[in-house]
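Just the one chain here, laid out as structure tokens, in the form predicted alone.
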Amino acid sequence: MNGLQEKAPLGVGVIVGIIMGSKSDLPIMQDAANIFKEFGIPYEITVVSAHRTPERMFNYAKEAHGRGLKVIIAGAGGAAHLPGMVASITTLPVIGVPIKSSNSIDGWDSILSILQMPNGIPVATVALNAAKNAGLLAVQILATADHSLTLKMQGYKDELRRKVEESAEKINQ
């Protein structure tokens, strides 16, 4: 479709959609894709601009559930309307990733645009440029209905704990 797709073509066995407002967001959003690779979760990744391609955004959000998606991660910088607009159209959980873009006000415009959604249109929001956390949150959402993902997430957290304990032990020596 646009050269950014990975894993599987759009709509073919994927369960997570990663979308971004611009190709320049890819270095940040790739962190979410890397999490899905690590956990073995089929995903798709593409550009969907709320401002430049509103029909594409509308169709993506409207068709996502019917194509088998379970969660959408939407990254956007600047005015950052993509996550909220997608959330207003779909019934799927949407996780917003505010991105500090070249025209951004230190990322605050993106954070607030995604965070300050009106009642009735929730968007889970992670920290600035934190697509990795968005990926992990999506894994946790999916794990509520998949015990094997629950076990993988527990292993991931156990490894995080082990690394901290190892670091503490080295410092204490």
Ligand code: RP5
The other form holds:
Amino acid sequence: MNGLQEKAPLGVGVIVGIIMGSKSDLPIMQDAANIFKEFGIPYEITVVSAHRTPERMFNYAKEAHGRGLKVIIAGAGGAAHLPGMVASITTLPVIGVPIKSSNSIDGWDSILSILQMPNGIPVATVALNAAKNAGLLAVQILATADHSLTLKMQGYKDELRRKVEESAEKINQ
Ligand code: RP5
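Next, give the form predicted in complex with the ligand, keeping in mind that what was shown is the form predicted alone.
Next comes the full complex, and the chain you just saw is listed first.
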């Protein structure tokens, strides 16, 4: 695969869109895709730049709901306007992933660009580079209308607990 088109065909069963400002964001954003693979959720992943392809961004956000998407995950770094601008166009929930990219000063620029949205246009902002948590949050949003996903998420959390208890036991020995 070329890394940016690994997905079901557009509009066929895809319920999550992962977008990012540059192909250079892919190593981080891949963590979200891995969560959807683990949970068996059809997703698409592509590059949409707010600054370099504003029309592509507008069309993506405008058409997302009609194409059947339920959640959008948007990652960007530096002057990271993609998540907020997409959120301003669509009624879908948007999860923003701040990325410490090559043009980031220290990552705070990415975080604040995505986090400090004006009233009325929320973006659910996860931690720096935390695309995995963005994926998990999207699963939890989808699980509110899908009991089988709730059960899978419970299993995921049970496994986290089991691992911590196992490591605590090892340290105690
Ligand atoms: C942002 O600029 C992108 O999201 C990326 O994080 C950053 C650097 O992009 P490239 O110069 O690597 O294309 O818009």
